[in-house]
Structure formats: C-alpha cells, structure tokens
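Listed next as structure tokens is one chain, alone, in the form predicted alone.
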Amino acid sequence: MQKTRIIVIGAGGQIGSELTPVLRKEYGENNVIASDIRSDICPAVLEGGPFELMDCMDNQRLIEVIIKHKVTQIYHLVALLSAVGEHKPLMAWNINVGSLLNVLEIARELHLSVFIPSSIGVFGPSTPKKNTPQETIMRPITIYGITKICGEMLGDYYFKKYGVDTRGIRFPGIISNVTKPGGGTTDYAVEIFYDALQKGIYTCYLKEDTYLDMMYMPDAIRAAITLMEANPKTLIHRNAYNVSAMSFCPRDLAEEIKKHIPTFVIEYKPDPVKQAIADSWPDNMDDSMAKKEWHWHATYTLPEMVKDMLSTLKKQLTQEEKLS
C-alpha cells in the first residue's frame, strides 16, 4: 500500500500554520511538506519538517516539487480572503481560482487526492439564514465567496469527470490563537481577544447583533483531516460539508470574555462593506450531512473557546514582552 505522503500549499496562512504541524504529528515529520510563497511563516512549519518555498501559481514549480516528494495527498489553501478580496477582486479571482486549477490537473495527471477548503462565504442574502441547509440556494455578494463556488463545482467537475478524490468543507469563521487576522470578515472574533487582554477595549466593525457560525481552530483541523481519512464510500456531498461549530454575535462573546476580564469594554463602529458582507451570511449551518457521512461533531464550545483563547493569548503575549 502506497504512502500517505502529503503537501500543504499555502502552510503559512490560518489554518496551515496549525494544520501542518497536526498533520505531521499524525503521519511523520517527514511525509508532510509545508509549501508557502513565503519563508518569514510560523517557525514550527518552516523548521518541523521538509518546506518548499513555492508560488502554486508556477505550474512546473508545483510539479517539481510534488514528484520531488512523492506527495499523494494535498491540501490546497491558498486563499485571497473576503474583506481583502473586494479591495482586489482580479486578484482574488486569479489566485483563488486560477491556484486551484492548476491543483487540479496535476491531481488528475498524478492520480492525486485534495482537500479543497470552501467557506460560508459561498451563501447569500437569498440563502436561508438559520439551519443553512446543505444544498440551498447560493448567490454570494463577493468575489470571495464566487470564487470559493467555483472550487466547490470545479471539485466535483473533476471527481466526476476525471475520478480526481477531491473533498471539501465550508467552514464558518474560524478562531485562531496562532495566526493573527488576515482580512477575513469574521475576524473581530480573534482580534477581540488580543485587543481585551492588551487595552481593555475593542472597537467592533460590526454591529452587535450580528450573529454568525463559527469554529474554533482545533476543531476546523481535527475536520479537515477526518474528512480526508473518511472511507470514500461514504461520502455523497464531496465539496463541499457544511459544519458548525458555535454561533454568537459580538455582544455574546463580549459578555463571555467579561466573565474572565470584568473590566472589559467593547464599543460599535460597523464597517459598511463588512456589516454588509457578514449580513449576507448564514446564522449557523445545518451539518447533519457531515454528521452522517464521516461522523463529524463539534468539541469546543463558545464558553470552552473564549477560556482557552484567553489563556494562551494571556502567555504568549506575556513571553512576548520579556523577548522584547
């Protein structure tokens, strides 16, 4: 039986930065290559195990370095984010789509399986708001959330046409106590944290009753990699699961970080396009799909995540300062 060897492109991002280093934990240092078009990522990627520095968008690059590794296995998550990604739409458009195309011939030449991430950013105000199910109506408002589409239906393009073991998760916005924010609409959820335990206060883009699904990373990764060990046998709705973790709006999770910081203050100022963006998305998604298909279910809850956060945001920004 052939090797689980595996490629993470794009492994210095949110969930590369956490994922490669489980990935490698669970499969060996060495069958898991971090892939980044930059080398100033999290050192524990860079220096855990073989690392390429890569543009995904250079084809014979690409090639070279998956049969230089004998990869079988990728997890494509190279992304241009949703509040980034309508200042520079083209761009967006490019890298999102453009990067996974090229994935996916190569899987196809290559006989090679791929994670492909999708988002909540793929509904609409026309999608229903709460218990979003799994095949509803999707007309996003973003160049972000068309392109994650596209990769849904370019995923099943290619496994039905070509057999290419593609699969796929929406995930809702995701809470990282590594990665810092980079440019997602959800991102007031981390960035609340670092501004409670360093100011006191934070100032809200959105409005605080804004409610939205969201995961806390452990669980995002444990997601990823079971759907990708999942016996293909069983899975139906390939790209991409809808799961949930969690839903709240600003002033929930303000309340809950109060019962460990009481002094804290949280103010409102809604930014238009992302109040605009995050309106258009779901309340919280209907999983049962993922729940019956590969058995996925939720660890973290929002009283559980903000401890956690808060305590290991509490000695990482604590070590910062001696270093400084």
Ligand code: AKB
The other form holds:
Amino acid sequence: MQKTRIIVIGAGGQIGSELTPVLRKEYGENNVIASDIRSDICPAVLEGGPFELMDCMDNQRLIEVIIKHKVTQIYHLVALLSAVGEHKPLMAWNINVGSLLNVLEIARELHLSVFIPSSIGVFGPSTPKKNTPQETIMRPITIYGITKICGEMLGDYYFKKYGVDTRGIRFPGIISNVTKPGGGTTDYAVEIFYDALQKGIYTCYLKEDTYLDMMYMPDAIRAAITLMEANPKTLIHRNAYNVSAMSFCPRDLAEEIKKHIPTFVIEYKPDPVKQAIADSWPDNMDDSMAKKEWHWHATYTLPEMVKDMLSTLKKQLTQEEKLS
Ligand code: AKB
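Now that you have shown the form predicted alone, what about the form predicted together with 2-amino-3-ketobutyric acid (AKB)?
Starting with the chain above, the whole complex follows.
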C-alpha cells in the first residue's frame, strides 16, 4: 500500500498550527509537509518537519511541491473568513474558490485525496436555526458562505465526476489557544479569554443572547483526521458533514469564565455586520450523519473547554511576560 504523505496548505493558520503537529506525531514528521504563504508562523509548525513557503494561488509551485514530496493527501486550510470577506468580497472569492480549484485539479491529475473545510457559514436566514439538518435550505448571505457552499459542491463534483477522494466538515466556531483566528464572526469566543486574563473586561461585538455552534480545537482536529481516515465505503455525505460540540451565547460563556475569574466583566457593543452574519447562522447543528457514517463524537463540553482554555492561556501568558 502507498505510504500516506500529507501536505497542510495554510499550516500557519488557526487550524493548521495545531493540526500539523498532531499529524506529524501520527504519520511521522517527515511525512507531513507544512506550507504557508508566510514564514513568520508558529515555531512548532515551521521547525517540526518539512516546510515549504508557497502561495497556493501559484499553480506551478503547488505542483512542484506536491511532486517533490510525493504527497498523497492534502489538507487545504486556506480561506478568508466571514467578517473580513464582507469587506473584501472579490479577494474572498479568488482565494477561497480559486485556490481550491487549483488543489482539486492537481488532486485529479495525481490521484490525491483532499480535506476541504466547510463551515456553519454555508447556512442562511431561511435555514432552520435549531438542530439544523445535514440536508436543508442553504441560502448564505455572506460571500464567505457562498464560497464555502461552492467548495462543498466542487468537492462532490470532483468526487462524482473524476473519483477524487474529497471529504469535508462544516466546522462551527473553533476555540483555540495557539494561533488566534482572524476575520471571523465567531472570533469573540477566543478573544474573550485573552481579555479576561489580561484586562479583566471584554467588549463583545455580538449581542449577549446570540447562540452559535462552537467547538474546542482538540475536537476539531480529531474530527478532520477521523474523517480522512474513515472507510470511504461508509461515507455518503462527503461534502460536507455537520459536526457539533457545544452551543452557547456570549452571556453563557461569560458566566462560565466568571466561575474561574469572579471579577470578570463583559459589556456588549454589537457590530452590525458581524451581528447580521451571526443571526443568519444556526444555533446548533444536527450531526447525526457524521455520528452514523464515521462515528463522530465531541469530547469537550463548555465547562471543560473554559477550564482548559484558561489554564493553558494563563501558563502561556505568564511565560511570555517572563520572556519580555
Ligand atoms: C467564521 O466565523 O468566519 C469562522 C466560521 C464559523 O467559519 N470561524
């Protein structure tokens, strides 16, 4: 059997920074190539195995790197997120769809498998908000959502038409503590921890009762790897699966943080663009298809995630203070 050799494109981003080290541990450091358009990224990714400085819009360079490293599997993590996409719609389209098409074409020619991250952003105001089904009305109102739904459909198209092994997940907001997200609507759920620890107060850009699906990074990573390792015969809804872990609003998250930092204060100053996006997304998704087809299950609940985030970030911030 051919050895699995993986490239993570966008390895310096929020998901890539934590996914790449886990993949290297599982598949061997030399079998997982990290690539990014920048080299000022998390040291564990840059130094923990092969790294290629690469713009994935550059087709020729992408082919060269993939052939050089005998890649068999691609995690394509490059994307402009929802809030920033509203300010740069053309760029969001070009990056999110253009780079995916480059990847899919190479995957078709070289018979590679591809992980395509999708998002709760594929849903819109006419989608059922609670227990959102796997298959339902999808009329996103953001350019990000339009590119993500296009990515899902391209994934299915390349699978059905050319047999490319494409697989995807509709990620909720992801909470992490290695690399901060940038330009997303769900980013408040990460920012709040830094401000709680460093300032004791956080000004939230969403209303206090805005419910959204969220997930802690260890679960997000496990979801991606489990899906890519699943038996292809069991996968019916390839692009892309609803996955769910916890659903909360800013008020719930603040209450949970207050259990650890009783003096913490949250105030609300809703941003109209981000609020409209959040209001168009589900409160929580039904992930029964992921459970049935590849045995997905989340491990972190809201209290467990908050406890872990606070203790991990506290250590990190103390270390950074000592070094400065
Ligand atoms: C965003 O907020 O844009 C992302 C997402 C939910 O896809 N975190």
